[in-house]
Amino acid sequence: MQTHKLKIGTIELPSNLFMAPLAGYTNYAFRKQCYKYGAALAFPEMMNARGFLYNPKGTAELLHTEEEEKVKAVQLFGKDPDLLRRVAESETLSYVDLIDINMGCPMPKIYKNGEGSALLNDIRLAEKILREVKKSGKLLSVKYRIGVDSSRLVTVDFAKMCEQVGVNMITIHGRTRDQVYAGEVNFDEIARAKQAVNIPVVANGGVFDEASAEKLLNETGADGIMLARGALYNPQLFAILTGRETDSKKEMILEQLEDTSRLFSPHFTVVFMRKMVAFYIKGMYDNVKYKERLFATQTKEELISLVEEIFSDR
């Protein structure tokens, strides 16, 4: 697959491949793997602007970053324009280069609160939010969906609004809110938005291998693509797309385990890495026999021993 550098405002990224923010997963230890294998920019977990402002200590682990992340980015969600601006201007985020505003999350709790994809119903409020956050002086991007449902597609109008406000990049998930993460990705809607604006457009949705990545890029004409669940199951998908060398799964897992244990508590490390190993062995012909034992592990040492056993002859 052909990748290329991508400029976002004043920043030039080494490629046009992105890792989406995924709640409960895209901590620094996972993002480090994405960068190792070729991601140009990997987002930390989406953060609630209100919770961030009133409980900054609770977001410290989510914000952890190190030298591998050349471009520092965060994704925020909320519906209060003034609050989002204050968070963007806060001392805690003084190190951040780019702020992404989530206007696409389909989860019921967020939608019912008027946040995430609910903002697709109120383009005036969405515009006000973006104008306020833009005052922070940071680079600004937006991630949104093509509409709430198929009868209310807003892809092009939303893209034009973002460009007029001064947004530096948009990422479009090619599904409606009611599709959640299932169903066909609407390539045409992303393509129409790409043709309507001059800012970088990143396409998101349905990438699990090289073929689906190339199809998303070619069918939409987008400037880049954002991976989500496909990379969660296999961070080395970035290496496949960029032509980099891959490692053995065992090596990848043990490296991530060490980074996770360095950054988090022993309990969190085991619970988190049990989930990750389950993703990484999915599809192996004998994975079922290991899963019960995997989720029974209680210590880092037990987890390492089981990983060594699983991959002993692979």
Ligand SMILES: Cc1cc2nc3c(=O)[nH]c(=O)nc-3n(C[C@H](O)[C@H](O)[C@H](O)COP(=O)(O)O)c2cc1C
The other form holds:
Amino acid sequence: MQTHKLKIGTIELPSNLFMAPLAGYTNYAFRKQCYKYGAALAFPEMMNARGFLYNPKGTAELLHTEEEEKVKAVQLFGKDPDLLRRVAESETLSYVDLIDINMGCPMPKIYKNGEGSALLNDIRLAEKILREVKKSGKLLSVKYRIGVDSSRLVTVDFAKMCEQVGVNMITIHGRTRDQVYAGEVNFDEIARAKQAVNIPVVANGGVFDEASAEKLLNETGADGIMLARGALYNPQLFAILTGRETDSKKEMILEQLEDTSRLFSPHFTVVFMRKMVAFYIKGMYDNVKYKERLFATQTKEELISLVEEIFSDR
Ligand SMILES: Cc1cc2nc3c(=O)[nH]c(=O)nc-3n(C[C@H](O)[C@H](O)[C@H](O)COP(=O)(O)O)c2cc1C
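And the form predicted in complex with the ligand, for comparison with the form predicted alone?
Everything in the complex follows now, all chains and molecules, and the chain you saw is the first one.
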């Protein structure tokens, strides 16, 4: 598909394809694969702003990045404008170029606490948060949903508010909080927001192949698109969209496994990579026969030898 460079504030990205933050998944080892196949910017998972005060070490581990990652981004969630600004200005985040604020998370625990998608109910507080974080001087983006339910769509109002505050980019997940991750993506709402503002608008939701990527981009008129589950199940989707060469799935898995084990504990590596390998072999006609053995692996070495076996005749 046709991609193009995209400017966010002072930064020019090589393309308009983004990788979404995915809690529990988008660590550096995974993001590295996304970049290799053509993502312009990949977000680490959302971080609780309060976590920076109570567990700075754990937070820093989750935010691990390396030189190859050209633009350093983080996504924060929270509802306290002053706390969010302090985190944005903190030493821990001094390396960061872009701060994204989560205003879309539907999880009951977060919503009930007034965070994530709950902010869609309170545009004044959302604005206050953004005005405070903007003071950090970093590039600022927001990822939000079109509303909490279909009777309260806030897409355009939020887009205009963000532009007024000086937000550098918005990403709109074209579903309501009620829809969680299922159901139709509302292209029209994203298109209306795109028409209403002059800052870059990135569309998100339901991209699983080239056809759905083109549809999301064309029907919304957005400046870029953000992949989420489609790339989680297959990071090589970025290569399909950009026309890049891919290495084999086996090489991709082994590289990600090495990076994960370099960055995280042996236990985390095995538990995490079992899940990833299950995603990556999903489409294979005989994947079922490996599933039980995959989830029984206990060490990196066992995982490697199973991966070698799975891909031995492919
Ligand atoms: C497992 C999982 C974790 C997610 N974690 C985050 C997150 O940390 N921050 C965020 O803004 N969205 C998060 N999302 C939402 C995605 O970024 C994306 O908006 C959503 O999956 C819709 O895109 P898709 O239909 O292409 O998957 C998560 C979604 C899933 C399935």
